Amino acid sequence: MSVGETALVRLENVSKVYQTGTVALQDINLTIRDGELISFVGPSGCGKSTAFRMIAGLAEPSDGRLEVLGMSPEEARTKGTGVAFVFQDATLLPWRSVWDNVVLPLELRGIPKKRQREEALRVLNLVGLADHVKALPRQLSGGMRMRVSIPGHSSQGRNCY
């Protein structure tokens, strides 16, 4: 696989301090270019989740600049680009079974019915969870919950894992 020469996320002298002075991330400076795969590694507390979350526009960095596919966050994520975040916990609904919480992130987004149902059965099968579409949360193992939560659908048809 060749590495592409265009830059999707990019972080340039990025900082996060928190309002309680918690210095979490000093002067980051990473190009991710199309094709690459990287690896986000360091003790509990060293700022990786800090930085995916601002990568995904969940927090603001306090200082340095950070685009993604050449827009802010914010915007990456708004104009459907296929911008996803894995949390490190499952986050679903558990009173919504396995198909409802698949579906949730196209509603929300207005995807057509149709569409909702083409996504949502291609990501089941993809993930080999399309046995367990009744299920509700509490009924899966926690690697199946974690399957169930992963974003890994977008209205482009890009897969986002």
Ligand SMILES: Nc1ncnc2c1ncn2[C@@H]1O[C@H](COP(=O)(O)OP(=O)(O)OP(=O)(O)O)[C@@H](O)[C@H]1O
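Form predicted alone already given; the form predicted together with this ligand follows:
The next block holds one chain only.
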């Protein structure tokens, strides 16, 4: 991705206070540039997931300014910029098979059936689960459930499959 001088992610004095009164983040400043690999490390409950949810446009900061590729996080998520978010826990529909869970986001985006099949097969091969397409989530290990979940979430950012 070539983005010139535009930061991939920029947080300026970002705070997040939940309705419960919990201050999850306070006055955070961070710039992530093209080519950098960043990890958030900290004790449980220190606000890592909160920061990711805001960067992904799934939660609003209470204060401060947050940009992704020079846009609002919501814009960056929906404009096919390749921004993707993998949740901490697998989020699968328990009544849908592995196959049906993987094609769900493609169905929701109105992708033609033939392309849905090609994409689902490709990503299931990629994560080593092509032999488990008929299994229900409860029949998988935790790691396998995450591997089913990752392509689904990544497909929210259009170019990530």
